[in-house]
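The chain below stands alone, shown as structure tokens; this is the form predicted alone.
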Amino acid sequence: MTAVIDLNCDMGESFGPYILGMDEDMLELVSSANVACGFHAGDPRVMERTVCRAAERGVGIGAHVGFPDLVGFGRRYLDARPEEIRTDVLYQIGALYAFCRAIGVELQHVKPHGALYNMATRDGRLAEAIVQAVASFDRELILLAPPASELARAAERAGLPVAYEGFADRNYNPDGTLVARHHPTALIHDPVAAARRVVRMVREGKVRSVDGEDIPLVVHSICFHGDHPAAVELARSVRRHLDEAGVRVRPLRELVNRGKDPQGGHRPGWPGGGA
């Protein structure tokens, strides 16, 4: 069977006259776009046109929700109320979902950003609140989260069709947690080190830690981070290896059975799983 995986990048994270990450180059590299709307990075006009950039690629696009932090590019963590995350995960989600209508593209999956991100993978009420605002605008669309994490499982106790995220450019613990981004270990800067571990992960389902330790982390999708340094270089990188190791890649929606129990049967995107 041939092995599929969709590549993810964080995108539109622009904001007026400040230019951050390298979109129209990665849009030619991955198969779905997290697109930011407006809370932790972005604008009205940067949306649009990430938006309609990613239409012309045939590039997924998804929701790439964040606290309300500007500043901190929405990776402080913030003590919000799961009402609160619930109402702000919901308001973004329809403003990039007005875009997508606007110019008659499909919007395909939700990804929580930096702290709010982390902060749902372990935390059950947080999970909830945003895998609530999710089923209470779409229940077909994706939720992309990190295997066996708190969003995961709330994900799929309410049906949701889930995607299990694995990251190119970040390093992760041995309990299969991210390397935290003040440490001097959690980038990966090495476009040949990062696509091999990429293939050992979509073939084998493995990673190696940052104690030597090789643990489980079957995927459906891989991200990078717009903001990398190195992001186009990685992700070229990765795209060579996986086409040498014949892998394909495809975006999130013809990889993820939607409106179906993620708990049933095989999923498409796995390792060795076809499409």
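Positions refer to the first chain, counted from 1. Note that the structure is predicted; figures quoted are calculated from it, not measured. C-alpha atoms forming the largest set that superposes within 1.5 Å between two forms make up the rigid core. Compared with the form predicted together with another copy of the chain:
Core-superposed comparison between the two forms: the CA of Glu84 stays below a 2 Å shift.
After superposing the rigid core, the C-alpha of Pro184 moves by 2 Å or more between the two forms. Once the rigid core is used as the reference frame, the Cα position of Asn171 differs between the two forms by 2 Å or more.
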Given for the second form:
Number of protein chains: 4
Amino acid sequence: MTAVIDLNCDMGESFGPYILGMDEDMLELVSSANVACGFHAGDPRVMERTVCRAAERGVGIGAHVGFPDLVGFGRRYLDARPEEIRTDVLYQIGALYAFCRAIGVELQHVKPHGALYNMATRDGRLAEAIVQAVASFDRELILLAPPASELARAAERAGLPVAYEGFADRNYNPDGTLVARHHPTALIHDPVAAARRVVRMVREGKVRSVDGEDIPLVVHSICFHGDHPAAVELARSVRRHLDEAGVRVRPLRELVNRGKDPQGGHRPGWPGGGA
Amino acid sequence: MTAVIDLNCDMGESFGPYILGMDEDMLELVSSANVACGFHAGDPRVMERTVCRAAERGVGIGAHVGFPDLVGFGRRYLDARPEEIRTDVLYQIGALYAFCRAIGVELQHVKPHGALYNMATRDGRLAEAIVQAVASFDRELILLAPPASELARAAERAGLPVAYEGFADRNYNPDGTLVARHHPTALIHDPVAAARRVVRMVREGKVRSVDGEDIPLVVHSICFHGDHPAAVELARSVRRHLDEAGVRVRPLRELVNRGKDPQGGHRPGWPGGGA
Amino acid sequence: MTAVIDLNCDMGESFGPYILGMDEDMLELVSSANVACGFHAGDPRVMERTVCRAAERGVGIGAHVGFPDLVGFGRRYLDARPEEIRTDVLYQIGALYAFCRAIGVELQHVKPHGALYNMATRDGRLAEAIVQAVASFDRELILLAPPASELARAAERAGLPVAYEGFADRNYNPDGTLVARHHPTALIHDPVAAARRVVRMVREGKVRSVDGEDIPLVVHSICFHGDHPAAVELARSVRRHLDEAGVRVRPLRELVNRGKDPQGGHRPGWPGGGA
Amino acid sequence: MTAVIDLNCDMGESFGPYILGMDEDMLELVSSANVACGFHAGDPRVMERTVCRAAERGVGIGAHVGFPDLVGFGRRYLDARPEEIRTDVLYQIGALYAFCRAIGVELQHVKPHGALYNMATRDGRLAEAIVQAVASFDRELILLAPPASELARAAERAGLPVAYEGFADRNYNPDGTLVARHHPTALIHDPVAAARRVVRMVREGKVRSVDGEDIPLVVHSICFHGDHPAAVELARSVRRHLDEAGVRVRPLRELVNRGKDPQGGHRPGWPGGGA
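Please show me the structure of the same protein in the form predicted together with another copy of the chain, now that we have looked at it in the form predicted alone.
All chains and molecules follow, beginning with the one already shown.
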């Protein structure tokens, strides 16, 4: 019996003359790529190149949809109406899909970026707007979301396939939410410790919370950022520990049940050892 | 025996708080809509609304792809490399396709806008870049182009379905090109005269050139602009004269052979009286 | 003894091919123009044209600074940091100033637009960021703000000249704040009633609140919008009633004390009947 | 008798999350900074930071004005009308001026960027549009231009102070123009050889052309780019050789006659040893 997990990373965040991210390094380590779609980062050349390189390595491709705020990198909350978010997301999905279709590779998933991700985690109306956009385009697209978030719940209500993501280098509260970034205990700085936490999430479905207790945490994917060398080192450490533990790293499309089972209906599939 | 023609019009050129174009009026008159994709005009809300309204009326939907120049409305030549044009066009096609797919309607055609259209008419390399973008997305998308242009030739070489477009209110040179806009004889001002020219193009495949001689002009579609009341009046006049002449107005997809004939290969289909 | 008031209106909100606002009509009626600076609306051509036309009529020119959100027209809250707001505002002031300087006319005032205005009314940190931008450029620029707002208070603390603005067609709560727009009693629909309220604000420094009681309301300027015919009609009505009541309409620079009095220090000057 | 020269470098080309250029290194080496104004690169935060750092080191500050084409970095020709260029340039000058004024430092010069620079070198109408923008803002702003270019001539006709710039690492044709970039002999790769050429330009007003003959070349400034380590090395080499040759490196404002001489009229001042 083999355990399996996806590793995802934000990519394609360069723009025009500007280079951002260590995409080449990360593409060797992860199994799914969240590709920026030109709103918060990325441009059509960067999108095409990123899609091609990911496809060459069998890395699953996702639309990393964000607010139309290049100068703010999509990290600033924007009080957009649900209709604005729905149509902006649909536009971005289509734009990235074009580059996938042009080379005959599947668009695998959608993941909101930055402030849009954070808002959709907590705000059911925005979560629903995103889910509507995804579902209207393709009901087999996987939505990548934090477990127990409004975003995950909205997708599940809509029967959309959902993948839960966890973080290797973030501490969790006892209720399964992340310790806020500004808190001194937010981050796990040691790449080895972080890697061991990931192995445990996959093997046991548990993580040690910031209070010292084990809590259940079942995720399909671990999220990395690729914007500085330490991030690459972290991903390398996690990947090595997963390999040593016999955990296979595979793209989301191989982990998530997309509603083709005979019981009918889309349901989130469960990854991990023996589900 | 019934003659048939398509009428096309630029649409969806509003943006955010800005309203442009008499889309509602024109949607009653034309059979194909060139929908701006957010680069030279349009935004995701406008795109969705335009796609929905066109679909409700059975109007064929096309991606009106342009330069990334909102303030210049895509009318200024930009010395972009073919790779930039190819990827910009592919991005825009995907973005508009998303709104079509979301409501289950076909994306019928692609038409370059403004300076991109003019450049692609004359410059084979840019024409090829556009054709590559279209063909890589969907080889059944119809490219709307001037007859005998570099754009039409590039599409034909690539086996892409092409539709030729003519103009009701523009004078033609003896070689079939348009009299330049700034020339005093460029425009036909009388809506009735313009309408009669269109009927003749359809019925006889001919137009009276600026020199007074008849020249052959076989087109699948007549292009209108929808940005001022006179344009609507012109379209109304053309539509009425076509109706009276027994010419049916149908979207491009019903006129253009998209390569499904047994002889194989994509070839431009011929519209008109008895093809 | 003559009473005096400024009338201000948002202007220069066209962009590229898009026309917005009835600027020509409003320029005949108001004494100060809030000119969009290219972030939420306006472009360099529109800015120059608006500055020139306002200057020709002796209308005072202000920088209407907004969020960098053209598609949202600056009406969507954006969670920008104070440093981002300060530098965005400074940039916009300089850009508009260039067009004033080029024709030798004074830049008279600054007024935040849309969501930035609303946020700065309530949020002291953002108000301070705006005030810092204005003060660092020119301590004689007048900040146009609602009375008793955080924005007015921040300007006063910084010794910046402030002008208070009121609304002809909005109802006031007993505490002097505006009745929220979505409330059924928010608007005064009758142009004559609205005009009479303005005359009373100027003559008596009072307005009838939504509860039926008179409250004090001393303002230097009345704000109009110029985006639909009813707004022009309202401004006409107000202007006519002011003329009939012998109230002079003059630009802010003639109403507001800009710290040149011998007592020293910038203090808001008081307009109205008996200053 | 001491010879003197200015060294100028493009700066402030970062944008939002994107870092570009080795500004800190170059600020130690040059005497004038061409600061991007948000159209082809730069944002208000980057502009302010760059202006402050340049001012701290006594480096002269210039507006590096470009086409509104961030994704193309202002390097793509855009067929803008002279009026569009004039107003875009005026807007950008004002925006950068705001950051200078806020800290009480002079805006010293204006230099077009990329495709705008190249076009204005050859096209008198565009050159004039730029000159009009500069002159309408401040007739003491120095325009930085290639010698014997349309841009320099337009400025001289208008009585605007002009500084001529040369290149350390570019070969010259016998007529004083630059060998085109794509030509194999375009570049001088050896930093020492390049530095010696600069010393000779300053000391002797001559440069060895690509044909092996000496040609006259009198410049006020040498242009560097700061976008890769080799550029910094080149600047270091030039600076060291200038120091060793006793040539002082000073900002443009100390080299260029800005029309304050009693003969009246603005005329380009001549730099160098004993003019």
